[in-house]
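The chain below stands alone and is given in structure tokens; this is the form predicted alone.
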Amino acid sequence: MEIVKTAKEVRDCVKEWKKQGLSIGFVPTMGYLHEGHGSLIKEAGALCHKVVVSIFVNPMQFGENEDFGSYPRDLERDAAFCREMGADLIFAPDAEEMYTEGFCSYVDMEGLTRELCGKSRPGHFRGVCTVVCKLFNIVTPDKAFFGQKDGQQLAVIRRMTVDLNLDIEIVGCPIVREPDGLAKSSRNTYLSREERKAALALSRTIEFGRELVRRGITDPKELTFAMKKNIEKEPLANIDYVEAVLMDTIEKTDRIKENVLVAMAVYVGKTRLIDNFIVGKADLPGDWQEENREC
């Protein structure tokens, strides 16, 4: 496994692989990798001949008073993890490599970025779309792998890929959780012992919400109200949002149905955590499925 710092090095390596007829899987990350990232790397290795992992803490997607400066970084640790997971190449550029002097070109999106994290983090998805588009152009992968934990980001990247005619398949992968249910996140390292315990309110509420859907709750307001009340039982939790939206468009929905994303962002202490579930057929009551069989 190699670690390279420049776009030219990545391109040279990928061009050589493609000459050999090899397919390229790509996992973009901000580093401080965990088992969630590992699942993406393994899936990329299962579906592609070669796997490229990018490690870049993107300053453009952090707003004022967010944690860009304190975001955890440890390239040596991440390299060992990538090697263990089966990656073939790490692209770890400096900010100057990604954003050269005079940089003034951006990829922006309307609609899908209006709700959820887009509402509370203005400019965030402009930074995400710009850096991911740049990385796609540098790596030129056949498939790119993203986790479902960032459900809105997954929908945004899929839409950007379609809108810009990028010849890349976007593969969404399931959320990976700790044994006690907390969704894996690099930001979990910020939590104190007391906050770590309090953070379980998120995963418990996700399961609570899914169970309400299974019992037949179809009103998004009723569902999200109950979920908020459940989170509010935890004194250290401060809700940013709990919303139900259509997965493909991130538009609000008037009914809980298949492919609805039920997502939350919650501050535990000063740490902002996200979690979600996507409603599937198995979550819907049998009579609802029967009623909508011909739809």
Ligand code: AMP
The other form holds:
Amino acid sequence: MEIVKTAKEVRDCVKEWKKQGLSIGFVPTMGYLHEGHGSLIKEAGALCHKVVVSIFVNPMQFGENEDFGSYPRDLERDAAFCREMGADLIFAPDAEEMYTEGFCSYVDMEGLTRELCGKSRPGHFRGVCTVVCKLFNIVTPDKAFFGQKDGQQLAVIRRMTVDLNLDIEIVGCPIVREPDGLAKSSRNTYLSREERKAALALSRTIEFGRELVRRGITDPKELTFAMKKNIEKEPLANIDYVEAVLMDTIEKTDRIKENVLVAMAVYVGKTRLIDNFIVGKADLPGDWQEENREC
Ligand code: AMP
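To complete the pair, please output the form predicted in complex with this ligand; the form predicted alone was given just before.
Expanding to the full complex; the earlier chain stays at the top.
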């Protein structure tokens, strides 16, 4: 496994692989890797001949008062992890390589970025779309792998590949959790011991919400209200949002049904954590499915 820092080195390597008829899987990350990233790398390895992982803490997707400066970084540890997971190439550029002098072209998405994290983090998805589009152009993968952990991001990237005619299949992968339920995140390292316990309010509320859906709740307002009340029991938790939207368009929905994304962002102390679930057929009560067969 090689670690390279320039777009040219990635291109040369990928060109060589393509000449040999090999397919390329790509996993974009911000590093400080954990088993969530690991699951994407493994899935990429299962579906493609070669796996490229990018590690880049992208300044453009952080707001002014966010954690760009303190975001955890450890390339050596990440490299060992990628090797273990079976990656073939790490692309770890610095900001100057990605944003050369005079940079002024952006990918800006409208509709899907209005709600949820797009609302609380203005400019975030402009940064995400711009960097992912650039990375796609550098790596030219056949498939790219994204976690459902960032549910809105997954929908946004899918939309971007359609809108911009990018010939890349986007593969969504399930959320990987700690044994006690907390969704794995590089940001979990910010949590004190007390906050780490309090952070379970998120995953517990995800399970609670899913259970309410299974019991037949269909009104999104009722669902998100009950979930908020559940989070509020934890004094260290501060809700940014709890919303139910359609997964494909990130538009508000007036009914809980299949493929609704129920997503939350919650501050635990100063750390902003996200979690979600997507309503599947199996979550909907049988008679409800029956009633709505025609819809
Ligand atoms: P990040 O390094 O946080 O930007 O994440 C890089 C990729 O890993 C994104 O596609 C995330 O959705 C995915 N990811 C992060 N945490 C998890 C997790 N707990 N389970 C599955 N995928 C994850």
